[in-house]
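One chain comes next, on its own, written out as structure tokens in the form predicted on its own.
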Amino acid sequence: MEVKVFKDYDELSQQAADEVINLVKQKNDAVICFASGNTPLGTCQWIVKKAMTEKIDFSKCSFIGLDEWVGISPDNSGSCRFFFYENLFKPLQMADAQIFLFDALATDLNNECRKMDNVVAEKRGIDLMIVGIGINGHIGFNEPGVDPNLLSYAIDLHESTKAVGQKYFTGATELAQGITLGLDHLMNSKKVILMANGKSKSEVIKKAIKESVTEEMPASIMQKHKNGFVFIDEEAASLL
């Protein structure tokens, strides 16, 4: 694992976007996995800008969504699916056949998980995974205490995740479960970038990259990834 510190959120976002653009230049059928949310928003915006400026062709790439709120409609502006279509898929004119996201309204969540695992296997793995980190150390919905050897699964969300998640919705929303790629997918990805910005993430970043690897701090598993990177701004790095 390598830690890279950038001046601010914009510089951090541009660098992460460059990683995606450079990958697609080198491998036009790249398999990319992304988290949604505030942290990767700038990265998505820079990917779109750079793709248009440099005329990068994304038509042969595959995109895999990291996670989703169970029970939330894809039309809800707080859903991960909505985020991706608005900020990445539509601007890049990606076809539905390139996009693989969890169906949060599926009646059989276990089957939904197996479908996603099969997609990853059929694509021969993920080339680049870009994730964030929660204040409790989660990656995706891999909450503290979960088995790091799991593939995709549904999970009851921690109270902190439910509380913080409200910021994505226009009104109070019941959030009980999430469906997510497990940490085994992360460890098997060819390259992983964990992003964090702001002073609010400084404490959890310190714990994740400086303290022991433990299931109670899921993001600490990044220390064991042979091609893992932590991209943070100066504020998030302030306690290192």
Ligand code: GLP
Given for the second form:
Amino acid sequence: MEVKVFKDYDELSQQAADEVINLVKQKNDAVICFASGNTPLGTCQWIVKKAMTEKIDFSKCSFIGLDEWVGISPDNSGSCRFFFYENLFKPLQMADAQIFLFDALATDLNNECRKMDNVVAEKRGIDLMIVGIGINGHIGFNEPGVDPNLLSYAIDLHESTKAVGQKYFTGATELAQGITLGLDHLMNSKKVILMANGKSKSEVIKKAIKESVTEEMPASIMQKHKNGFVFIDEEAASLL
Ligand code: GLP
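Now show me the form predicted in complex with the named molecule; what you just gave was the form predicted on its own.
Starting with the chain above, the whole complex follows.
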């Protein structure tokens, strides 16, 4: 695992966007997995800008969504699906056939998970995963204490995740479960970039990358990834 510290959020976002753009230039059918949330928003915006100015063809790529809030409708602006369509898929004019997202309203969540695992297997793995980190150390919805050997699964969310998650929604929203790619997918991805910015992430970043690897701190598994990178701004790096 390698840690790269950037001056501020914009520089961090540009560098992460360059990773995606350079990958697609080299491999036009790249398989890319993204987290939604506040952290990757700037990255999405830079990808769109660079794709337009550099005329990058995304039409053969595949995009996999890392996670989703179970029971939240796709037209809810707080859903991960909404985020991806608004910030990435519509601006890049991507076709639905390229997009693989969990269906938050599926009645059989286990089946949703197996479908996603099959997508990853059929595409021969994920080339690049860009993930964020929750203040309790989760990646996607891999909450503290979870088995790191899981593929996709649904999970009851921790209280802090339900509370912090309210920031994505316009009104108070009941959040109970999440559906997510498990850490086995992360460890098998050819490259992973964990991004974090701001003072509020400095404590969890220190625990995740400077302390021991433990299931209680899911993001600490990044330390074991052979092609894992942690991209952070100076504020998130302030306790290192
Ligand atoms: C959320 C999501 C994660 C996301 C993380 C950090 O709960 N499940 O996929 O990476 O928390 O979010 P943010 O980037 O908004 O801080």
